[in-house]
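Given next, in structure tokens, is a single chain: the form predicted on its own.
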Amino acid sequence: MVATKKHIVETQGVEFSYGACGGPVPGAKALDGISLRIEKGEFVALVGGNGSGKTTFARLLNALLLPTSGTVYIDGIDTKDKERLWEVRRVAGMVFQNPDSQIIGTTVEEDVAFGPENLGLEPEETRRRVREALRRVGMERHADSPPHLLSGGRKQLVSIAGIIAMEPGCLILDEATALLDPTAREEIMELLRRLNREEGITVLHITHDMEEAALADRVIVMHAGRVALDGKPSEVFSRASLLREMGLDIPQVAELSERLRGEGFDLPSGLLDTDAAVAALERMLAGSRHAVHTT
């Protein structure tokens, strides 16, 4: 099967063993036959417990690792093609958990310029992309600031700007909100939604936070190196028992709805949004009152 341009990410029977690369646990299989497709413009959340293979999978998409067997295509490019390595990394931009591991410039502007410069762009084009990327993440007034003096949330915005400046087709975020405070997390999630919905950038958000995962269009659950569940958030989080067996939580609204259903409340499954849950409760209570008045 040949990858098509419609799928910005496609993996075919991908396996990865750290032992094959001289890792600390010879023969340990981190990924075991992963075959999936992510279409251009999707917002996908990838969740799973520690050791499920999430980070390994992300690094394969950016060609930081190569599969032990199987094939990874990024916008139709085989990641094993060494001559197109920079093209793979331009299309699939990676944002890591700790922004300090990604920021190298002495100023914000210099840091964001690093990627475009390595693409061999003309200086004026690099400057244009840097200005535009900083504008899109709301960091233009910090262009001359030393990155190490910024808050964690703003550092992460700088990291994202550096990827945006390379004009990627896909943003891959590996626990990029994990070290941030709630306000900064919300800011990053709002930025990701805007980049996805308004600019069509594909987002793959790897997270432990189920509230964040519920905001995606699609949720992929990994367990023991395999895809355990894959579907819309309402479908995936309706499998609460299975998720708990894998050591995972479900969003708070889904948890509350499940408990209320267990107490006899007639609520639909798959509720993830607070407003939707409140509306469902109001409809149920209104129906109960109507039933009482008509008996």
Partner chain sequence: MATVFMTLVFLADSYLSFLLLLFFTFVVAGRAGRPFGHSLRGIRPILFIALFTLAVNSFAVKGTPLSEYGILCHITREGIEQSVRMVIRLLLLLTGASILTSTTTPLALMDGLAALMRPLRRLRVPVHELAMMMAIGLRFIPVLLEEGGRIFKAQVSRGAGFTSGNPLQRARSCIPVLVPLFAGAFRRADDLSTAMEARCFRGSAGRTRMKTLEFSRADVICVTAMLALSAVLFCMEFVKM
Second form
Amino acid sequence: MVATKKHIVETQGVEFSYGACGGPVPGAKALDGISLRIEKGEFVALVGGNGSGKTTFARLLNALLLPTSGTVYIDGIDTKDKERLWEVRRVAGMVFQNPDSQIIGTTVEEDVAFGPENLGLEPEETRRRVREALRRVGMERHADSPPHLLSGGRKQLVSIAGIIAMEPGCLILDEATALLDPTAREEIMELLRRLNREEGITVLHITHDMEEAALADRVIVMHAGRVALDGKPSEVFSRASLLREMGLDIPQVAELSERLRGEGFDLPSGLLDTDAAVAALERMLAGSRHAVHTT
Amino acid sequence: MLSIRLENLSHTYQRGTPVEKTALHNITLLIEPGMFLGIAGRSGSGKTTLLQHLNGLLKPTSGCITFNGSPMDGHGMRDLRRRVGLVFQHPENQLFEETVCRDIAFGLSGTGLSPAEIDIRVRGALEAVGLGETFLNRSPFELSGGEKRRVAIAGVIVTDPSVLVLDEPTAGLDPRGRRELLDHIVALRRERGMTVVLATHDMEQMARHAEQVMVLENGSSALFGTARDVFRDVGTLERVGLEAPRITILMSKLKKVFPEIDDGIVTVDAAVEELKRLHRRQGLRWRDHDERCARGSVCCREFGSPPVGPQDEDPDGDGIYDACISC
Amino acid sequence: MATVFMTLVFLADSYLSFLLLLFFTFVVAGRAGRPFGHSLRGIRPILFIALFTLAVNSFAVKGTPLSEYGILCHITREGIEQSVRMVIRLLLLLTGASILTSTTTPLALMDGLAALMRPLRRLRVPVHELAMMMAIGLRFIPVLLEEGGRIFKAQVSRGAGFTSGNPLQRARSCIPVLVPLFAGAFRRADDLSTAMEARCFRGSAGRTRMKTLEFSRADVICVTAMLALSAVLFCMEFVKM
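Starting from the form predicted on its own shown above, please give the structure in the form predicted together with the partner chain.
Complete assembly follows, chain above in first position.
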């Protein structure tokens, strides 16, 4: 139990299958033995193709689904524990892909208040949390706006505010940036990093965008309901061919360095950062010049 | 073949009301047959409004648009819409028929084609998006998201348009889905000689496929040119809220150290080639201390240190420049 | 309040009653801090409908013709009277509605309704949930309208025609828009309920509200005025019979 308390998310041999008529592939196992631990304060990216089980996994963490076998612990609480269901859902706050189908309030403020109201907080406390959450995502000026007049990126900021107003331990984003343009994506990533570094909120960011995943501390790759790779971004993205086979991309910088390495060039593996790559390439090119001069 | 010309086209929504909003401002553009044109820009930059002019869904509030030189008139509108196929954002949301086959055939209703002809066209369209005949009698509502989207696109190309216009066709798909969908579009263009107009904010996609790119910012054209030229302008792209492909940014940073790097590199393939060339070049030396090339002709001496150029490669692989630019 | 007002609008028949209602609307608008002109501006878009009603009614209602000659013989005195009343009713209704929507957010409105219906809870009517449902319904009207517009355009660009043929054909031609719109609405509802559950929604149990409604002095005045108005109008319309 000591170990589980340190881990905000812990799953043990989790399997899940949708019923005979539900889910993307009826009857098939959507998750097939997932055991992993996420420590408090980690920033984890979860990637995988469509049908790899990412979304199912996210829903198990929020107790929207319960495992067919195995156990999911959120902050040490078994998600099957009906008594503590609301605690699980508060701790593992979830943001979904489409902002239009998760914003409930007719004004930004009302929407952010929805979660705290469900928790049964005093009006005064709710008001304080709403104000605070809107400030943290930089949307305080829009408190009274109707959500449907905001841009997609701003709507997602509102959705995130609605979750952090519940003071979660872990923020789970299920492809929350997939429908946004580059600037809005960057804003969201910026916010997530800030919440993670400054406030210690654990982030589990599910994404198709490998450049985003490269910004995480840890990347988990799911394939066919299992964890295929799990490690630092530099380790994971050095497995270019495996990732390709699973239908995934790798960040362009990683792809370039892997391809050059494949042709025998002297480059360190796991390059992801542009500046680091420029330095390495510089060395590679200068090295060749040097080599000739000495011969 | 259809060429579309936009001249000083502007569009203002709800003109004359307090909520009027200018979505497009003075756009001039010639879409020539066979072109692969990319329209880039943030959400709300006017991409969708521009695309909806291309098949007459919207009419310019000022300026004009002509199709093969003639302004559109209400008469041939349905015909025009069959010749300019427009795939909306999230087209899977428009499926409505009981079977995939009937949904795809919807675009052909009223054309007077025989059932046999319609059948051939529908099968052709389904095949073009990479779905087999087994899909014909399935309900579109039971398909996966990616499959639905392909069926919806098939429903547009079934009329065999000369121009295929796509609004964010890969939004929300996973990397494989994105890649496959674009491959099908590229193949379609090759096989049927279609003009393709693709709106997206995915710059890597744009870099890989588009020949010409227009970048929109608040309804105006901020950049227009070949993909190389547009992506070279990293600063402007950043200002309008777009990112040049990571590889372009990397190469432009490297260029500060190695000025001879080509600065229009937009794909990983091109970068690998360029770096290999550079590496080879870095390793080459001149034939002698006078720094003459292998040919050692008079010109090298006249130039002093000979300029390097496209011919300065080393086909025989002996590590010595075979020829400088002037030899 | 709104319902009472609506009933009154339909009840009223004489011009005097209309005048009284108009006056009431005017006063309420003023008290609510909304200039009357503002409310009037809101009804501009439906002026066309009003005129149309006027025209149709003038022709359709049988009675004493205005004149024996030409087109005028189809227009009857009763027709005109009735249509003028109709239009005034329409305008009053809309002004009332516009005051309501501009002073009250839908969620506040629903809270109010839920509070009114609270006695029904004893009969096991899920009042809170009903109110929630209606509030969400209101929230999604603009979203669905936008989506409907998009689907309409998408089908038009696939060559759909919506303007030709007999009524049956025309009704059928709506299918390509209606089916996806409904499918989309269901999908959205499904997603929304998941999102609500994920945010700890469990019905009214244990739920608090950030903004609680209070019955203020202004409300008392308003309700009293409304009751008085109803009484006066009631007398005017029925006593005279």
